[in-house]
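This document starts with one chain, in the form predicted alone, laid out as structure tokens.
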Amino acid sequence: MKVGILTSGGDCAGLNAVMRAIALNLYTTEKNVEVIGFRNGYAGLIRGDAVPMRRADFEGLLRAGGTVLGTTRTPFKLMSVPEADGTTRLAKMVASYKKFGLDCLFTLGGAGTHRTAALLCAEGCNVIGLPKTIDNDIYGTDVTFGFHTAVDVAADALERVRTTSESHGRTMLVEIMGNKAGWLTLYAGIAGGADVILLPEIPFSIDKVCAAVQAAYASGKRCAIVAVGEGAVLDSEAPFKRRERVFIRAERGETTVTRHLAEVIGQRTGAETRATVLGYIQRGGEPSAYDRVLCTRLGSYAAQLCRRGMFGVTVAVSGGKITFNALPDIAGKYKFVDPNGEIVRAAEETGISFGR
């Protein structure tokens, strides 16, 4: 058996320990295996830059942050477009794939990833997918790995903020990574005992933000923490279209809400105002001990799904049990956080504001 595997798009804990997971069980339960690694996603994959990989080589990886293979990102819109020398980067990879007589190729990644896996397949190549992201968007999966990971950091900065924060007595806003899906705002504010979450799913108003800052100061709290998606937009924004908030913001010289809301609600409330943005320190890292775990069963369930000879799928979580979807029905689809869902609820009903 000859299998490939690539990380594409964005880093974050755990890749390292699913490649880990699907080359052990292969090794373990096959006789003769072959493992190459495409260095830096699809883009290796196109240039046919690969690695030989031995059982060694996966053997310390369980803790391992990052990739170590590398990662980029390679636009799925440019995947079917011609290049200078007439080919398109799809024929490419196809021409890749059988160029190392791959039996299978896994491919590590999220929903750009995913559709581009879904392309591979119609044309043929044996793909089984796994899904990552900290945004924990890919459709048809409870939950991504990485994303618990970066729950813990965003949640960890949260705390660490608040001490500081009651110090000084000062609102503090913490922007938090998640363009089209709030799912990592959410979980890390509510666990980082936030007063206002704001989400992409959730437009906002900034009176019910000053308001409920102003509330929090009045209840005896020494500060006021802002979790802020990264998407999150302003009920006036709500009803432009992507570009034309982007627009918006580009004149005021800004690409996310936090810094002008910052500024509104120091001038509102009077409070001490301060943003920061956790940036990349949430992909950073070693993976927690649940998704350590939940790699694991991730890669030795894609392992077994090649062994049984079913390609063209994803491998998911559903219910709490490991189990998969096929590429062509999840590739190019989102979860998005529900603004009635239960979670929200039972935040709004310990007296979070999410602005609405």
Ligand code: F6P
The other form holds:
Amino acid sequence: MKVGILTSGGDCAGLNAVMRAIALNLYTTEKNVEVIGFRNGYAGLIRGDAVPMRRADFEGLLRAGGTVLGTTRTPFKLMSVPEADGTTRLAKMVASYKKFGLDCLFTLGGAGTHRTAALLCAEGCNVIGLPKTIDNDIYGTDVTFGFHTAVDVAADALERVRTTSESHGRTMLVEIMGNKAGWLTLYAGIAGGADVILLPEIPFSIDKVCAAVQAAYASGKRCAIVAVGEGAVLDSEAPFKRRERVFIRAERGETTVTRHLAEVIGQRTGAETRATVLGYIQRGGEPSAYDRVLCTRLGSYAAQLCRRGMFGVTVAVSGGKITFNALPDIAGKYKFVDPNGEIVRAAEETGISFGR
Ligand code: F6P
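Since the one above is the form predicted alone, can you give the form predicted together with the named molecule too?
Whole complex next, starting from this chain.
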């Protein structure tokens, strides 16, 4: 059996652990196994840039951060557009798949990666996807690998921010990754004890946020912590399309709402206010113990599917069980926070404001 692996899109903790689980499962259960890794995601498949990987190459990867194969973002919309040589990237990938004589290609990635994986399936390639992203926004799975590690990092950062904010009696805005979906901000905000949580799914009113900040001080707290999702939206911005919002913010020299909000909160409440952007530390470093277990389960299950000849699917978690979805059923779809769902309500009913 000859299989290929690639990691595509923004990285996260656990990519190496998943590759390790796939490979070790196959090496343990099959007699003749050959594994190759494509460098830098679909770019490696397009160029036919692959490296043979032995069993020993996967040992020691359980806790390693990043991806040993490298990754790139290769926009889905460009896959079927002819390049200068007249062929498409899709055609080049199919040619590589055939040239290397693969029985299966494992694609570790997010929503965009799955869309391209579905294209490859439609062209007759045997593909199995694995759900990666700190954003936890892949449709059809309760959880993605890398998410809980990022939650741990962001919640820990909120706790650190709290102690310095208490010392100074400050309001602190902490921007957390997640452009489209607010899962990471929601979980980290709850786990990190934020007073206000702002998500892309729940447009917020500045008046309500300021009132919540003032209420935090009035209740005797020495600081107020606002967890701001990267994609959080002001209620006045909500009627605009994403692209239009980007334009409006660019006029203020911003890509997110965080600094503008910090300024307004400072002016209106009179409390010293600062903003901090957590950024890529949420994606780096070793996977948490939870993610190491999840990665092992997902990777091992993906290898089982491969041995059973189940292709054109992506591995998923549903109700605590590892399962799979057909790639065409989930490709291009996202999973968003339900503004009236149980988690948001639980948080709101313990006094956390969502600015609405
Ligand atoms: O998709 C994961 C993610 O980390 C988002 O939360 C964030 O908006 C984006 O990637 C950043 O992407 P890049 O690595 O291209 O800067």
